[in-house]
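Only one chain is shown below, in structure tokens, and it's the form predicted alone.
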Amino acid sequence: MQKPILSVRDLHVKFKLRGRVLHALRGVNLDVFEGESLAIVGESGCGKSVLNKNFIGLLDQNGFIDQGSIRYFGMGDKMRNHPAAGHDQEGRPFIDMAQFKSNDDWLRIRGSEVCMIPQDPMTSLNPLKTIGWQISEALELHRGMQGKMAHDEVIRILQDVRIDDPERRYKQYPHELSGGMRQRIVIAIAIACQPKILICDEPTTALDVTIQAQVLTLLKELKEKYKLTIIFITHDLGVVANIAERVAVMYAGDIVELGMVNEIFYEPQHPYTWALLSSLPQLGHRGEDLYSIKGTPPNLFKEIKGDAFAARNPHALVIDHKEQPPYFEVSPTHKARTWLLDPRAPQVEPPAALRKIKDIGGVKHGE
């Protein structure tokens, strides 16, 4: 059986903001598989973000974690006598990250154990250093390389993400290079430090749409080449379809929705990933307005009672607005928490134009 490399239980993240507490990650509870890659999706302010930067140790100052628990598989015993240290049932040493107290601690962690690609990667790279310094300096960092030894890994890592002419690259500014080229520095950076984990926060939403796919692409073969676990933040469907094996869907700051990419696609559950996907234009008719979703996220300030979702869904029944639904297992890698699933509740159909999914062949991992 496939055994998790990063384990979350029961998380709860809060922040402080103008005296109220803004409750942004509920209860979540994730399996992250070695090896694996898994797409985040959900409409901005979800909780997609703040939930990897728990990851990494970036939550922003007012953020705190109220309770739960991030299990890394990764370290072996490398960290046995932190305070954070332990060992599951089956005797796997973890660390639990949530237990982290200072920065010294996510400085063993962040790099060289988990790496981010952000956004925009004009704002992450800094003007004033050559390519070739910022790609030695993550170098000398976490793997103490120097000299020429950095040098030639430098240009080896520029051949692997397909900078051309990477000796000339090496010594440029990232105001002289196109907007894909800087982000394929940003992930020559990441892989530099040689992560087990591979956080990518929508690193394709600032490029155009050739670009995007080479992007993806590159992510793709670079998993393959670096064993790498992949974490892939996004609100866009098109980019799951390419790059994910696995899908979670985010809703208000909890999973509704988890399963295989083609378990997603084909065989929505949650009323929310149905208008998630109902949203794509590729299901629109001409001459007609695209589908969206009616109404607001829940605000978060206040406690959320029953299912967040239900002010928001057509089929929504009495209990939603009561009880939060558990998870129903509707295969062993799917399962999701809507009440509609229970047995005694009346059956729904989900909108006719999912049937096109197929039809437009959406779906690439999983065929």
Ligand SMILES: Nc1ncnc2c1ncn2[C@@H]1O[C@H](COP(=O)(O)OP(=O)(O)OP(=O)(O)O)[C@@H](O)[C@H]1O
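Please supply the corresponding structure for the form predicted in complex with this ligand (the preceding block corresponds to the form predicted alone).
This part shows the chain on its own.
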């Protein structure tokens, strides 16, 4: 049995916005296992980034945890005297990061325990400092390296992330690099910290496919080498298929389906997952419109009744509009929050097009 390194229970996060309250996370439950790679997918605005920002204490100023716990097991009992420390049923020591009050608490987590490669590379780089300086700083802060040793390690890491001519790049400023190179610098800074959990928020969108493939391979190597736990947020289902062992599908601030990567791609259960997979360009026909989900996601300023996806779900049942479905277990590793899995529900077949997923990327004619 795998052990969780991070355990999220009933997490509710809200934002105050000009007198109104936006309910961004609506009771998320999630275990992240030590050494696994978990991908989080879901529509834009469904809360992927907000969820993960909770793990490093970088929620925006106007956001707050309303309810719930985030137990981190990675530090053993190193913080045992902290008021947020405790032991789970099996006696494993944890620290509940949802109870952190001060930035000092987070300084013990950020970088050395949990590190995040943020979605917008430009905003996390300092425009006034050279690339080399910024990576060295991480090395000094988290691994106590200095001088020539730090310099050599920076060059090595730059090579790791496939930056050509590292000695020249060392002295350059962020604006002198292309979008994809800046992205790799941000990855380099995260690697320099050697954290236990690496959160990658869309880390490869700015990369071309050859470099992307190299970065994915690199991340998988680092994962093995340092027993790294990886949480991967991405819209690219091809990347998910490549790197993820497990996949969590989010919709409107909640996880609606969770399973092993093959379960999600080959036996998806939630109508939202069906819709998501149906939008793949590989399943489209040139000259025709691609499948797209009708309607807009629910307004998170308002209370959501029933299944949040009901309004856009062509298969919605009456109960979907009334009551939120529980998780139904499909296999020991696979569960989904949809009334369709209730034994009383009518039999609904997933869209036929999804059967073609197994053929995607197979041998094409002419090759």
